[in-house]
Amino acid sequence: MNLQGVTVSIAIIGLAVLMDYLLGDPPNKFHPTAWMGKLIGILEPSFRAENPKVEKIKGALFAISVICIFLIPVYVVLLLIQRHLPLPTCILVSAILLKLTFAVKSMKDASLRVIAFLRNGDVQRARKHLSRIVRRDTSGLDQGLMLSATVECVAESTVDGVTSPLFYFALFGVPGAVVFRVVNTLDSMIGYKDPKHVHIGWFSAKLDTLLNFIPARLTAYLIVISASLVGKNSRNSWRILRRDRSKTESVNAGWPMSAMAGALGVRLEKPGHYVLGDGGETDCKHVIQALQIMMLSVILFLTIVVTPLCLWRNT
């Protein structure tokens, strides 16, 4: 066993978390995750064909070259440092750009302005918020409706937000990390079934789907173990996460959500869409224990899963 590499994987995740936990994410015009998507609108025109067949192939070249306009720099700066620099160096950078593939403080913070907003009788402010960390229309919803939507936020972003890309880290490094986090952000911005994205993102969003397929289910798992550990109904969110995972259009986002549903003991809900649990309507509460079954997961999950990971790739 390469004790050095599992020493600096370690270190490297360990800084990481710090990072996040004391700072959070730089401001958006700092942070490679916006300029992925900045450069994804640039981009995107010039793989538009008219023929639906050439558009599919067009888009899957489109995921390609923006991924490896990512992950080369990434790759080239890491050989760089690791050959010239001093390992305390290489350590801190590698932390900070594993750092801007994942986000659990800048999760957290976004889920309590909602339910602040919502404490002081500002429904607009909240759903303009809210606006902000999920894809649907927030213009109509009324409380419940928003608050269900920000705890399901929390159930998911556990996983595209956290668990995979901490995941695909412990598999391959930090270059694992960023190709992930760009697959997640071509998702997010072309990854949809209406006709204007239908062939160009169905390469996105299918890879964004195999990326995020295993973290999915082992953090649906801890989230049925932590709400044991926080004193909620792990039993019921099993029974939930066993009943209600495939309801969702999406085969990942169903399992962390229902198995959150489960644990609170609460019905999340997206209108015309599905419905997962079958609990009271979501309070402001919710959220909060949420957030808690959140940060618990991650913890389980870096001990159960990348831990263990670390030591096997450095075999």
Contents of the next structure:
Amino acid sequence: MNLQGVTVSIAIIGLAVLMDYLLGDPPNKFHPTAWMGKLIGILEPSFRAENPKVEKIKGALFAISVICIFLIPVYVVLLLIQRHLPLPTCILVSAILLKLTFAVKSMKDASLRVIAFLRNGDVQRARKHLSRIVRRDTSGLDQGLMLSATVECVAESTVDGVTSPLFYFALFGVPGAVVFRVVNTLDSMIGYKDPKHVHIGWFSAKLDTLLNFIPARLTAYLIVISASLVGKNSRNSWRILRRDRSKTESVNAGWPMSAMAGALGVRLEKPGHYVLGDGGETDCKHVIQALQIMMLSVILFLTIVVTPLCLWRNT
Amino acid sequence: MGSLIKLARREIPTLEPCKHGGEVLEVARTERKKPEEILDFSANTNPLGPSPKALVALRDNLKQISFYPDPASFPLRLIIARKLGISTGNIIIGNGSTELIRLFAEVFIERGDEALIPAPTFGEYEIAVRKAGGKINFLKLDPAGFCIKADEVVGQFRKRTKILFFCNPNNPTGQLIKRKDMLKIVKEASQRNILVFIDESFMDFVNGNERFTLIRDVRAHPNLFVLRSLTKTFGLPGLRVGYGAGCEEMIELLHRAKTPWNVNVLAQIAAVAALGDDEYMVRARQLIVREREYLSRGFTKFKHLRVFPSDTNFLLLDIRGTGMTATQLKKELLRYGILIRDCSPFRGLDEYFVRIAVRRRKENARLLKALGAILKSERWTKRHINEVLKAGRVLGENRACKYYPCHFDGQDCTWCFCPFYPCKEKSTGGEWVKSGSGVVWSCQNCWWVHQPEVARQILEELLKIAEPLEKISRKKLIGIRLKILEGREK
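Okay, that's the form predicted alone, but what's the structure of the form predicted together with its partner chain?
Below is the whole assembly, all chains and molecules, this chain first.
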């Protein structure tokens, strides 16, 4: 076994997690993920085509180009640093890059802000803050549905915001996490089923689904376990996971969300799309509990998935 | 006769007078005290009080009030010019430096022109520009240190920018802009035909001010105007007198537009006498350096206060760590006969900043002691909260409070002081914010306790315990908070 390799990987993760815990995310101006979004928005029109099939192919080309635009510099920089700079610098740079691919603190702060405004009785501002973290139209949602959307967002972000990038870091190092982040950003920009995006976003959406496939399932199981550790109903979590995981359009999102719905004993609902769980309406406190479960699931994921994977990769 | 508002110039109806410190006479009236009984830390004037030479000259020349004053204050300008080594043609005298701010804006601003003004700074520049019909582009300073950087200023120049206003050292932060930076700004501005107005009202209190002032540079830079106060320097705020320096052409323009006899006989006489009192200024500067150090060390000992570094005769304090607003602290200190400056009217500062002038040792010690008594025992919050508990009923909307509604219309004012502070729990909007060199728990975005229903529940829960606040453990308090939060949701 390559002991140094393992130590370095774990040091990078530890440092990245620490940075997230203490500092959170840089403002959008300096955030590579925001740059990705901008770049995707700029490049997308030039990959359009009249013919749906051609557009699908061009969409795939588009996704691959965007991936390359970010992957190649990261790869080159890491390679140069490894060759020419001392190990601690290398760990620091890797940790910063890794940190930028996942976000726990900013997710936590963003959802807490929603409930803070609700608890202060300012529904308008709560709605405004919610619309920054979910895709759906928030204007018609009542308080229960807004909180439901917040919990769903926490559950889904546990996967695509945290465990997935860490998973691909464990398998392929920093470039793996970066590729995941690019694919996930592509999906959030063009991976829609509406007529405008259905062809151009087809490949990105499929790729995102594929990459999240395993982490979504692992995370859902960890949510079940975490539920029991924070004193919530893990048996119900398991039951709802089994029952409702396929009710969403996405083959992945249903997993963590239904596990979360069961754990909290609430009903998570996106009007006109799905209802997960059979409990009562979602309250502010459920968001806080969801965040606790999220934190614990991430810790469990790091210990029982990421660490063994790092060990395995270095044997 | 129609509405008079329609007859006024269009800038006037929207003007709002600036709120200033130093309101000893008003406070004395409302607090039913004699003005001498109030210790004024709110006005940044000379800690030694009025210059003794000025007082003597006033007494000896009282009879001169039967004459018109010299319309252009010539003798006073002569003395100032000699002192500075420039000519009388470079100097204009105002009825307090504020008059010159207005005059300058009126002479140079045309409708549609823009002025660049840092925030926070002295509020009169804004009003002067607005009154003259100009627009304002605010340069928002970073609250971490409120530094003004030359590059940032230059980057803000726009097509219609006409005047830059600076206060150096800045009021209320006390920070100096370096001479090098200031000169850079003046030069860049000159290339774009922009005027630079530097208010050096507090420069006389800066130790080694020769190295910082630009007043002797007015002849080399025709776009530069430097303002000085005599009111503050010589402790004569009741007399109103200040001066400005600029190139001869600029001063000539200002003289054309100014009010005749703007500076009264006595003010001219007192200023002439005071300017001859060099020893008095040397003593004042020494005192300020020493006492500023004493005060700022004293403030640093209170862990809830953040002191901003100052180069002049006042200190800016961030008090949010106390959980008390500036208004509340000001009110508490008035019980001790001490007046401080509540900085919430300053654009760019929130309700948690106060400004303290540096005074003499005995007086400074009195302030520190009073502050200690208020803060250390946290008596202010406890007393207020315990009064509520004793009364046993919610206060409802306190519309008599001049800050109502500080959060939202219909708010309940029972918990003007939050009994849970600092809960350190983000779910109702509280958060850690940077302040000075550290972080403090800020409740700026939490108005949970002001919802009438919540206020009532908190009171009920606290009454159940039937103990004064200081006997209830923090853990128990946080437990109550959580219970109410979650109970309301089920």
